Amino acid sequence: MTSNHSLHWWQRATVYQIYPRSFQDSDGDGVGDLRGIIRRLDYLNDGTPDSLGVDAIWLCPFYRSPMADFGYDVADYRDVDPLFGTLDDFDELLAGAHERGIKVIIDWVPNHSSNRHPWFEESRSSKDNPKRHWYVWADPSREGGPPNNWRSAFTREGAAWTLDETTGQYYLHSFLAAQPDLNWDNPEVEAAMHDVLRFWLDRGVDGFRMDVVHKIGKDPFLRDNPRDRDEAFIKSTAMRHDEDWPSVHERLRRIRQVLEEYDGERAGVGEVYLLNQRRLVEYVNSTRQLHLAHNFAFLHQPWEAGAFHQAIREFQSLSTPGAWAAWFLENHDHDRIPTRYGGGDPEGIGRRRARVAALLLMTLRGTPFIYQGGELGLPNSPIPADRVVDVDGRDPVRTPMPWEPPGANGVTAAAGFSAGKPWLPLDPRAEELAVSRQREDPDSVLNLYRRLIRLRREEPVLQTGDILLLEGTEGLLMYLRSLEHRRFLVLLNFTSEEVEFRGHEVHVTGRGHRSMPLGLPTTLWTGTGTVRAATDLALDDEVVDTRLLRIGPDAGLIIELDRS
């Protein structure tokens, strides 16, 4: 059984992902930048019960930028965009995450940069430039069309394609035009970007979530996807030529020697979207490669307990030992969980799903990420047509935090995230929804992701532990996380209805971990437990009797079950 000391600081996290045009806005220009985020870092964690009190936090794209996808098209990887700020600001904002324990990931663009970028301004002016191969180009088809049938990860940009006048060859972008694609086949581009790693590392930052790191590898030969690219994508019956091909494996190996040449605690987060996960553990179960690989499979669950039974019993059943799993339920590019489960009702079934949904990252054995303002339980914003700015649909998900009640203090209609206009409004909710709201209502969704961070940081079972799933229950979905003689019961309902809990009646999935016993003892049923945490704070502490119990409408409860 591993120890909990055993466990690195990857493990141990929780981790927050920040997107800082929206976190929290300095100078009145309307976008957050890094001083923003500097001056709520307490917030994150000061080290007393009243921060959030995450261990780390991810900060999506800051470096020079023409910003046509916000970030992602890098014109400059040693450098932070004016919009956010300086290197100084940067130094101090590591220094200052550092003083409090907190942990900085930042994001790393190794798939494509910006068609600004220097390098592509280079390879773009000739066929003979030194960089002309530091980029996918190639000639046009027979018919006089892109060279073959690769399609942009945003469907309104069509082809993958974009004919270079130039030189009369296509470049290959797998985002927007504006973002081509680095040539990963050339060991100069391999060479550059690990020496971007480097610049960073110096810097001292603790790990890097890696973009689209499955497409770093494509079929050099660039020939045809699978007609059926959802089948390819989730069933794998037939390999996609775009990306997760098998040479990215080999790079990512080498990536992770350059982590590891310092101090052999830098992280290394993919994202590797992939929605078959018996690909997507092929990322992490070597332990040469990645650290931790997000899991959109498990993202993409619909709101149901035998769905999420299921994702989580074969990523268990396909992981080695020493794979760690990467949980979420939202972030910068998918809805918000009281909009996605809400069933048309954020604000009703929604919010109380999304505290079920707390529940469940928080005790999963694994890495739990949480993006910013999901301890809030925000739903996806409305955005009026005119205030429309992102290519894919995503402005309802990356709106302003609300810090204060508009109003409140002297603040402005900005809910204290800016003392300017801010570059998408504002959810007009706000009011109900800031932080400062939710921190004076024990019952918050706040509070309640508090509770649970605090709760898992000092309860090893909740880190190391080993998980259980159950099941003879229907609606509920159910696993006992257990180290040594602890075990924590959780109990999540799915349905909107009363669910009554029967332990005698409960039995075994299978095994977590070769180290869990393959059944259970017949005691563990004939005691009782203490809820050490619950949807609903007035369980906090109840004593309950585990053979039969009622778990409300979209409700959930930990109860530490006591010893026999």
Contents of the next structure:
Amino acid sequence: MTSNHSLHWWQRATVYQIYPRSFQDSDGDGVGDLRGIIRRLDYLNDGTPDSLGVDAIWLCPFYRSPMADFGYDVADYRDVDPLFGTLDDFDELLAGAHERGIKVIIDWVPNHSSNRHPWFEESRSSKDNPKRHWYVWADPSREGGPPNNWRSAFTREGAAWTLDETTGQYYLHSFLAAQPDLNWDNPEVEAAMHDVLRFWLDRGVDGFRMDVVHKIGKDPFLRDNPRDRDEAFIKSTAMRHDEDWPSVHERLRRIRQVLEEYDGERAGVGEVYLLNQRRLVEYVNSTRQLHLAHNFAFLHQPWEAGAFHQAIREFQSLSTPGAWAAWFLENHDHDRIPTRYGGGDPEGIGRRRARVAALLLMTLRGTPFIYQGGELGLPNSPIPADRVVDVDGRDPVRTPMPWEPPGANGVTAAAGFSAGKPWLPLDPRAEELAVSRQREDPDSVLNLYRRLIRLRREEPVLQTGDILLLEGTEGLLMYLRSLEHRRFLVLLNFTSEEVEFRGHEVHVTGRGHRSMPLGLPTTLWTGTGTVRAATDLALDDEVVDTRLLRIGPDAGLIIELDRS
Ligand code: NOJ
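Would you mind giving the form predicted in complex with 1-deoxynojirimycin, to go alongside the form predicted alone above?
Once more the chain from above appears, this time first in line as the rest of the complex follows.
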């Protein structure tokens, strides 16, 4: 069995995603910035049990950008946008994080640049410009109109092609027309993007979150996508031509080589947005490509124990022993947990489920990612029509972090986020959800996360331990984490009814009821354990009997089993 010491930092870490625009503003312009993040580093980890205790941060883009897609349209890969600060601020942020033992992962956007990037401005200027083939240009189809049937990922955008009057050709954009796709079939582009990695590696970053990295391999013949949406886009059973093309894998191997030119295990974390886990694991199954790939199949599960059980099991059965999972349930593109799983009641059921989700993320085998505000149980925020700024409806999950109750005094007018008017409105529940309020309440979502992050950090069994999925009780997601003689039983009630757990009724998935004892400690059905963390704080440290245990509605427990 792997010992904890042989785990890499990116396997042990709890990673916290920062959306810089909305984290902390330091200059009163209403937009978060790098100096704001520096100010809040102690909140993330000051080395004491009072802080959140995360081990790494992932910073969403802060590069020079016209902000058509809020930074995912990069105009200069090697500079900080003045809105966010300067390169010196970045260096200071990096140093401050490292002093606190926090690793820094930055976003790298390899699939597309801004249309205002000098590369694109040159490329579009004439058909014989030396940078023409740095982007994907094609003639209109025979009938006129776009060269093929590829669509932008943003529904409102429609076709993934825009005609450029200057040369009469179309250019490809998998997202906005302001985000032309770079042509990765051109070795010059690949080399230039490797140099971007080196620029930041030289500065000392610990890794990259690679934006839609499965899109850097596309059919060079630009053939149509299959017409069956369901097969091509949802189940990923039919081959798409605009992403996940076999060439992506050799490109990832070369990216890995760049990371390995540096010491200190620089990590590559892919946004591999494929809902078919069979395809996803291709990106992490060898140790020559990505270190981690966000698992979107997991994020898209309905709130049912069986669905999550199945998704986790599928990843396990498809992945090789060296592959490592990256679990997450929120990011800056998707609904907040209390809204998504709250069944119309984000502040009631939704918040309780956010606590169950916290137990889930922090106890699975794999690296957990928490999106800023997730640790507060923030729901989606209402956005008045005249404040909508995003092209794809994502404003509700990008509202500013509430640090203090708003309006407590002049300074906290914007909940401690900014001295000015925030670029997006604060959540109306900021008063109750603010960090300072939650800090004082031992039973808050924030304090639950703080305890769980600490437990995971202190207990190697939760990091490297084996995981055995259990079944036999409807409504519960159940698994056992074990390392040497330590065994942690995780019981998560996905229903809003009380559920009875009877130790002797459960069995290991795939091994059948009869062979129950295989791999299971006898204490599971005959004995006792101690609650190490629970959605209900009152249960912490309770001694429980695993022969018959009642798990409350929308509740969960992490039990350390007594030795048998
Ligand atoms: C995925 C990012 O997470 C999203 O915010 C962005 O709009 C697209 N990639 C395009 O870069």
